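Here we start with a single chain on its own, the form predicted alone, put down as structure tokens.
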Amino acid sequence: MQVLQNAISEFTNVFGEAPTAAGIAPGRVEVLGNHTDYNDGFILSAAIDRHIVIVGRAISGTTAHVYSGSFRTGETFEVASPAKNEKNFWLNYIQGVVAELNKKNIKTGAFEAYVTGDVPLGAGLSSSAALEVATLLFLKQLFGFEMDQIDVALTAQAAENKFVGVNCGILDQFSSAMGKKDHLIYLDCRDLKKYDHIPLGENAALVLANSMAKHALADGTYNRLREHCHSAARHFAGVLGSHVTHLRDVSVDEFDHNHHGLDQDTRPRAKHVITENQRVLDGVAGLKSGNLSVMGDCMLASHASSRDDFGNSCDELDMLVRCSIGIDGFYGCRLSGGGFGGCTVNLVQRDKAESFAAELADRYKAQTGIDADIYICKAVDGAQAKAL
């Protein structure tokens, strides 16, 4: 892998010394599942074969010394006690993961490290969680600890959670270290052992649009967002009863008669959250009968309903959806991620993948005079700890 190759070398050239373990995470793409994770609901999604490496070794002292091959700067951090950083916010995305070691009492002592890697920087493609996920890999490969994939995605969720202030669900974090290679993954979020590896299929591919308009959700946005469900789910725990905790506890069926006297922002938020959830349902089931034409339907109803209801994209975002309808061997396109930016994600049929990347960037720089960056991604087996 080059990425690691390039970040062996690097981190010789900052720190003078071989580094002796890394932690490699691939970023992720939600294929569908928009806003479902923290709803206890279902997603589907892919580890791709863009990835986030952190390489380091043990140190004497205190102290934490990590140096940012994408920002090109360093930072030092106590690890007993790490602080938010406001000026250089990357790092508090390692900071987080040593903080929720610390709250388990697993001690992992001084270190230097190196970050670099090739998942597109403010894309919605999770670079943040591959970070999250890379930094506790490497963490347990340097100083031994136990921690199995899911605990590593839940420790990976809570330092976004607690440490960054970003309150997302799972999705991200479980897809970075939960992927197989030309599978999707199928999550029940209420219950994390739920999951399925689903064969993508021979004849697809994802190829990716990067509206370049920046994502970012750690504005608050996000949050306020999640807020919108969770008020709407308690007021469908007051008509329906307190087997309802969360949305994914509503169907179509019961939205549609019993969602008067929500307010006209919760109203909408809550029905994108119940619809979404049975499109991936109904996609999953048009993945296993091998009806491409059935998921990419449910890609193509999932961001109308993200830009209608949801109000998470972008006039990028759904140019760049018209853009793909219509190109030969397309089947679906949606955005991916938390919105307001970022990617889209194309179903396309496999031969023509390249093609297809090729006419949509046209397509969409002859509308917007954007230079789109589109990626033609394969499905891959997820993070993995190093010895170097």
Contents of the next structure:
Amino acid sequence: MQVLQNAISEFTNVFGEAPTAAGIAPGRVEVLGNHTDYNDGFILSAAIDRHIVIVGRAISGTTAHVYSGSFRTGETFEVASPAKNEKNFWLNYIQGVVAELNKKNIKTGAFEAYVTGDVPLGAGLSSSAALEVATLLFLKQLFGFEMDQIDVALTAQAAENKFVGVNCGILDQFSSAMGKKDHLIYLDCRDLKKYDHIPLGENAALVLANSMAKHALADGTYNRLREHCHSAARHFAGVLGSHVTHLRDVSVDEFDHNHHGLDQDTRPRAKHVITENQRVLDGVAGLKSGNLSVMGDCMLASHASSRDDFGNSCDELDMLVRCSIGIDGFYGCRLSGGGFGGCTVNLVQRDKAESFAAELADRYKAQTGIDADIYICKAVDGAQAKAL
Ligand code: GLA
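Structure of the form predicted in complex with ligand GLA, please, following the form predicted alone?
Let us now look at the entire complex, which starts with that chain.
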């Protein structure tokens, strides 16, 4: 893998020695299941062939020395007492992981590390989750502790929630840790043991289109949306009974009959999440029976629901969706991930993927003047640790 080779030679340039361990974690694309994860719902995603790589070696002392290839800058922190770094925010994903390991009494020593990758930053493809997962696996390799992949995902999520301060669900870290080549990941977020790998099939390709509108979730918007959902769940618990702990427990029919009493913030958010859970189930059924049109329709309906109800689309994403519709080989598309920018994910007939990508880029440029990065992606295996 080219990024790994680059990381190894760059580490040697910066630190003067060869690295002994690596953590390699893919970014992810959310195919269906938007803002359903923290509502205990369903998701459909894939780990993609873009990775964050961290390589390094153990050293004596108490201090970690980390160099970021993407930001061309180095930083240090005390492994026993990580403290939030406002200047070089990227370091917080690494520090958050060390802080979580400290809480679990898993002692890591001092280390030197070089981090790099080809997951585009701020594109909604979870470069930060990939950095957390890669860091955990790197440290696992370096210091020799045991941790299974689901625990890796949960510990990485805890780093994001507690140290970075974004109250994200499990989608990003789980997808990065648990991907499978040529398959999508279906997950019931209520019970992380209930997951499945579904073949994407020979006839389908996923094409990502970067709107180039920057996506940032660390500003409190995400946490606010999450709170709206939890407040809606409390309303339904009052009306339907205490078996409702999350919006996952409310059916579309129950929503239709019991949404009065929700306010303007919570009603559309609840509608989006509840209908989105159903779209994941419908889309998965379509995929399993080889009916890509059903899956594509669910994706388009998901985007409309994000745009009209949840309120996490933006002009650029809506334009990308409009541009995709009608191109030869197209089944469906939607915004992917948190929203407010980043990428759309398109389900496309595999032998039309190249021509689709070219036509979409032309149409988007003609409408907006923006050159979108378009990328035909492969579903890949999840994150791994490696001895070097
Ligand atoms: C971000 C979060 C995920 C998930 C998505 C929306 O990617 O990190 O946990 O909530 O948004 O589905």
